[in-house]
Structures are given as structure tokens and as C-alpha cells.
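As a starting point, one isolated chain is supplied in C-alpha cells, in the form predicted on its own.
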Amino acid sequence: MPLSTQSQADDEQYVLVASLDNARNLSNILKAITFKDHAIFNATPNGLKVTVEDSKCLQANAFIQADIFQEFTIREDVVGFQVNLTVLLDCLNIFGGSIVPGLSTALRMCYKGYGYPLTLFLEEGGVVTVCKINTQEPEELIDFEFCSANVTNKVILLSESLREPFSELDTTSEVLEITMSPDQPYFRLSTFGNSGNAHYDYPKDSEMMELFRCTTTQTNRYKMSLLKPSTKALALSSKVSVRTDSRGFLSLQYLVRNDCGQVCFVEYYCCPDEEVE
């Protein structure tokens, strides 16, 4: 593969080099958090974290572990930059996002450091394309202070059990109400639209419920417009963890398997819209 023949001297000028035999393994996970133009990349020796935020109320993170990449070299403890996510995805799919069996687009992603562009080398069928995307200094991210110690309720569901309800949610409802309780209704999704109220209940012993750990009854509302982007991650995932903390903040963590069967995670944090008495 031509991309693997770049000299070691070339590599030494970069603070970050990440290679994939199949660029779809990156583009698919990035699509799950694409709801704003810009994303912040943070690379550590453990891998890559890509973050998108909206209105200081919603944050989405995609985690791609270092061992997902065929090569992952980082020469600093942390490498961070901001990039236009829409442009990056266009570049990753420059060959049309091929899904032809046996044919994939190889990717080599390189970054020299502050002030330099993010350089993509993409190769398919012997043709190599080089894309350079301008980077910016990363903006400071919101700290939602969501920690395991403050989690009051948690359920893990098979994603298929949520896909249909989410696709049928009443779009005239401004909020989605989530009730989690050690007692009935256990786990409930509610909408309040023009055609009336609708509830979706999940028994704690449902086959779709992999884990049910609720310590207190909690009902919170979240803006539907903020939760809508998370349906992209839901469509790609096999499992979803739903957690709330003592403040009513919501964490949706999706387990996503790439084309090679490797596991990546996408996590959404959302502020509650209003307190429910």
C-alpha cells in the first residue's frame, strides 16, 4: 500500500500520525456526532477524542481507541486542534465512501502542530489524494461535571428497542420527558405534542434491558431539538447506556462496532430543560 511507504523522516515532522486501512471506520463514527460545523480533536496515547458542542447545553464525544488504528503515533502528551467537521467528512468520502466488497479507502492522517493544517493522505485502487484542512486553536470545552459518583440511575438497553420509539417520537413535542425509577414505570419516555401525550414504557425485566440500576425516582425533561442529533449514534449502535445524575443531567453512551467489529463509543451529555415537580 503506497501510504505505508512514506519515510520515517517524513513521520518525524508530525506530532500526530494515525493510519487506517478503511477510512469508513473513522467517517462513520464522526457522522454520529455531526450536528455542528466544527469539532475539537484531542489526541493522547490512548487514542482520539472528537467533541462537538451546541448552545452550552449539549456535548457529543466520539472515542476512537489507539488500537483501532493500524498506526497511531503521538509525540506529545496531548495534541489538540479544532477543524471543520463537514469538510473533514467530505474529504474522507472523496472516493465516494466505497462499500464495494474488497475495496476500501486507506487513510493516513498527519498533523505537524499548532498553526499547521491537518493533512489527509487517502488511497484507493492505487490512486492517492492529499487533502489539507485548516486547523484552529481549540475552544475551551464545557465541563458537564458528570461523574460516576453522582449517577443516581442507569439502564443499559439494546439499541433496537429505542430506534422505533425515537423514530416515532411526536415532533410537535418540544421536550422528551424521561422517567427512571426503582418502581413502576421503571423506564419511561414521554412526549407532549399537538395530538396528545404519548408514553413508552420499558419493564426492568424486559429482554431488551441488559442492566437496570435505579436508586431513586427521577423525572426530567430535555429539549427535543438537542436530543435529535443523538439518533445518528443510536442508528449505528448495538447498545445504549442511559444515565442521569443528581442534577438531572443526562448521559447517553452508545456502543458502536465498526466494519472490522472493533468497539468505539459515542457519548452525548445534555442539560435538563426544566425541573418537573
Second form
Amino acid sequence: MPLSTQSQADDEQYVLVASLDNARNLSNILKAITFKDHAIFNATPNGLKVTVEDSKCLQANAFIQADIFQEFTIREDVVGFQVNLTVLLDCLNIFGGSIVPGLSTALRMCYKGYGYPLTLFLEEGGVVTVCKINTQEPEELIDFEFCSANVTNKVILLSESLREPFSELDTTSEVLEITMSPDQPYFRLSTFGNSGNAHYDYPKDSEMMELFRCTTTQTNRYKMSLLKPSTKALALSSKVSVRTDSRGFLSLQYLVRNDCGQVCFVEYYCCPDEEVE
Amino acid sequence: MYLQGMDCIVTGGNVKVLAKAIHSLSRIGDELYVEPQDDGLALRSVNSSRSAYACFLFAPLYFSRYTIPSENVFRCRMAIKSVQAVFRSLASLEKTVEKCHIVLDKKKNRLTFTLHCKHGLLKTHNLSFQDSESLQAVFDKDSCGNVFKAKSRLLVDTVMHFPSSLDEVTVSVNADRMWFRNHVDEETESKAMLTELCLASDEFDEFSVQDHSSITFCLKELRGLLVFAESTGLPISMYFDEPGSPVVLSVTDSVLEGNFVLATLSDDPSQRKSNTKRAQTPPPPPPDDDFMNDDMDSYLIAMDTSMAPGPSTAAPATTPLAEYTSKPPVAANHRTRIHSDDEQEEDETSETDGPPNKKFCSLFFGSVLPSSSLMSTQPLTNQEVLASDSEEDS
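Could you give the coordinates for the form predicted together with the partner chain, as opposed to the form predicted on its own above?
Okay, now the whole complex, with that chain kicking things off.
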């Protein structure tokens, strides 16, 4: 493969080199968080974390562990940069999006450091494309201060049970209200739209409910526009954990299996809508 | 405690059929009129120009529970999009929905649809509605001379040949054939592409022609029924007379009946045959003026919007008619007549309980398709809509 014939000398210039035999293992998971143009990449020896934020109220993170990559070399403790995510995805799909069995796009992602572009070497069927995407100084990420110790309610649901309701959510409703309670209705999604309100109730003993750990009754509202993009992550995932903390902050964690059956995670953090009493 | 309104449950595959009926009604108008009746739940819709009306009646046996108040007739209407949102994913309805509980709570002005789905998931939709007068087109398909019945596949395959943008289609019959032709105006005739399809009588389950005639109606509004009939596998019956008289298309089985009533373009009135066939509930006795002469009767559909059941009382009914006749003829667009003339008059009384015997007839003629240029050549009296449903918003 042409990509592997690059000399060792070239590699030494890069602070980060990550290779994948199938670029889809990266592009698919990035699609789950592409609701804004810019994403912040944070690489550590553990792997890659890609973050997208919206209005200082929502943060989405995609985690691709180092062992997902065929090669993952990092020469610094932390490597961070910001790129245009839409452009990156276009490059990863440069050979077209169609899935032909046996044929995949190989990726070699290289970064020389601050001020340098992100270089992508993409190969499919013997054809190599080199893309250089400009990088920017990474913006500071919000720290939602969401920690397990403050979690009041947690449920884990199989994604298939949430997919339809999520895609059906009344978008004329400005908010999505989430109620979690040890008593009825246990877990409820509510919308308040132009024609009336709608509720989706999941009983705690449903086969779709893998874990139900609710200690107090909490009802919180989140802006629909912020949470609607998470539908993509839901579509890719097999299960999702929904947690709220004492402040009403929401954490959604999605378990995504890639083409090779390996597990990656996507998480969304959202702060509650101010208007709630 | 029994709440005023309605409480019924639909189970299994019937949920999907109900959803499909609602979707097909949405092809007619923007609002869904709901009326729980003794003979079943009536869901109706009408288009803005009153040239198309559809009604689905679900018999009490359609439901696993059908409870309606013994007194207090109740009717309401709501945006049909809101109801469609309840049954959004049609494809998965069959697989996921076990039963649908519909409760109409008059006190809270809420219509609640609760879908009991697989895995214990409960979807509850609380929809707001407005009180409504009855929307009921009175038509008598049994008195129509031309009656046809065919598998829905036949009509679906026929209609497929016409572009979806085509508004009007002309259906002609003689003793043993039926033709479908796209309708073109005289002006555009030279530039238009003409499509004609001929069906032989043996392709129909029933083919009974009394008058060789040719009717033109809006195809678009029919497609909703075709989709419904095809998905439920029910045959479609078609009833019509001469041009100007409405065409009725229906689907029936033992527990449901759907009727789509579409206006047809009328010919020059002088050539029209007089038709003594009348609606089952006769329209009020005509006042002594040019307006309500026998020729007009033959292609009227009476929309009975009375609060009180029973035969119409002559006096109040003739008032709107009289008002119309006193106005000078206006240019063809009857739609503006609906809004400007009667809306204001009726609007004040629409949302409140009017006087119990208040009754007005909203009548529309066969030839009320605004897009047709033929309208402008018609004598004005043929085109008038005498009164309109009071609660029509815009």
C-alpha cells in the first residue's frame, strides 16, 4: 500500500500520526457530532477526542481510543488543534460514500504541530489523495463539571427504543423535557408544540431499560435545537445512558460499534433551559 | 365518573388503517373534523374551495371499545397535521403499536391519543381542538345513474399515467368503455400533451351506465383515496351522473366506509339535463327568485351545518340565499366570495353555541374548480357559493 511506503524520516516531523485501514471508522463517528462547522481535536496517548460545542450550552464529544487505530503515534503528552469538521468529513469521503464490499478508504492522518495544517493521506484502490486542512488555535472547552458523584438519576436504554420517538419529536416545541423518577412515569420525554403536548413514557421494567437507577424525581427542560442533533448519535449507537445531576445538567452517553465491531463512545452534555421554575 | 366526549380503543392492524384514513383526509383539507356518532366515529375533511369533501365512518365494531355520550352531540375540529404527527411512522405502526386509546375530554378541550407500544413504551399526544359545527355533505350515491366498481389496482394503474402535477382529469363513459383523459383548457389545447387511457367494462367488477357522460374533476384530491384503497385492498366504487353533479368514490367494508365527494365541472347550463334526483335530506324549499331554479338543484351538494338534527326549517335557511341573490354578480373567483361575503357574517357565531335552530346551508356547485378557465365563461349565478361553513378560517 502506498501509504506504508512513506519513509521513517517523514514520520519524525509529525507530532501525531494516526492510521486507519478503514477511514469510515473515523468518519462515521464524527458524523454523530457534526452539527457545527468547527471541531476541536485533542489527542493523548489514550486516543483521540473530538469536541463540538454549541452556544456554550451543549458539548458533544467523540472518543476514538488509540487501539482502534492501526497506528497511533504521539510525540507529546497532548496535541490539540481546531479544524473545520465539515471539510474534514468531505476529505474522508473523498472517494465517494458508496460502500463497496472489500474496498475501503485507508487513512493516514498526520500533524506536525502548532501552525501546521492537518495532512490526510487517503488511499483507495491504488489511488492516493493528499489533503491539507488548515488548523486553528483550539478554543477553550467548556467544563461542565459533570461528575459521577453528583449524578442523581441514571438509566441505560437500548437505542432502538429511543430512535423512533427521537426522530418523531415535535420540533415546534422549543424544549425537550426529561422527567426521571423512581415513581411513575419513571422516564418520560415531553414536548410542548403548536398543536398540543406529547409524552413518551418508558417503564422501569421494560426490556428496553437495561439499567434503571433513579433516586429522586427530576424534571428538566432542554432546548430542543440543542438536543435534536443527538439523534444522529442515537442512530449509530446500540445503547445510551441518560444521566442528570443535582443541577439538572444532562449527560447522554452513546455506545457506538464501528464497522469492525470495536467500541467507541459519543457523549453529549447539555445544561438545562433557564426558564424552568 | 364519565366525562363528556368519547372514549374508544383501536387495536392491532386497525390502528394503521385509521392512520391511513387520516393521512388520506389530509390530501383533501387542512383540518380534521371529528364527530363521534351512534353509528360510528366520523372523520371528515373538506378543501378550502369546498369542491372536495371526504368522510370516513368507522363503525362501533371497528373499535374494541366505543363509548360515546348518550346525549350531547359533540363535534370538534383540529389541524390535521397534529393528528398526523401522532401516527407519524406509518411503516412501523403495525409492528410497534398494540393499541390506540382515544379519549375526547370536552371539559379540558383535549383529544388524547395514547399509543400503547411494544416494550411498554407509551406515547401520549394531547391535542387541542376547537368546537365545530357539523360538516356533512349530503349526497345520494344510490340515486346516481352511473355506477362502477373496480379493484383499486385498476384505478391506481390508470392514474399513474398522468403526471402528479395534473389537476383535472376527464372521465367519459359509454355502454362498455371508460376513458380517462387529462383535461386541457381551450387556450392551451394546442400546446398541451394529451393523454388518454381506455378501460373496458370487463376490467371492472361492476359497470353500470345509465347516461353516457363525461365528467371532469380534480385528480389530485382523489389520490388520497387511491392510496388508502390500495393499502387496504378494498375495491373502489364510483358514482356519478352528468357534469356538474359531484362524483362520489367510496370504499367500504363491514366496519368502515370512506366517501370522497368531488365537484365536477359543469357544462353550459342550457345544455344541461334537468335532474330530479335529490339528496336524501332535501334542501330547503327554493325562494321565489332566479337563484334557486330547478336547473341549479341538479348539481348542488348541500352541506348541512345545522346544530339541531332534522329537516331544515325554511325561514332561516333562505336568508343567506336571499342575501346572495340581492348582490350584484361579481367576477368569477368564488373563493373570495366565501371569505368576504359570508365569513364575516357567520364568524361571530361560529365558535359559540348559536341559537339551537340556527341553520345555514353551505352549498357548492359542481363547477367550482377555480383553476379552470371555463368558470369565467359561465353565467355567474352558476358559480356562486351561497354560504360557507362558519368556522372556515381563511
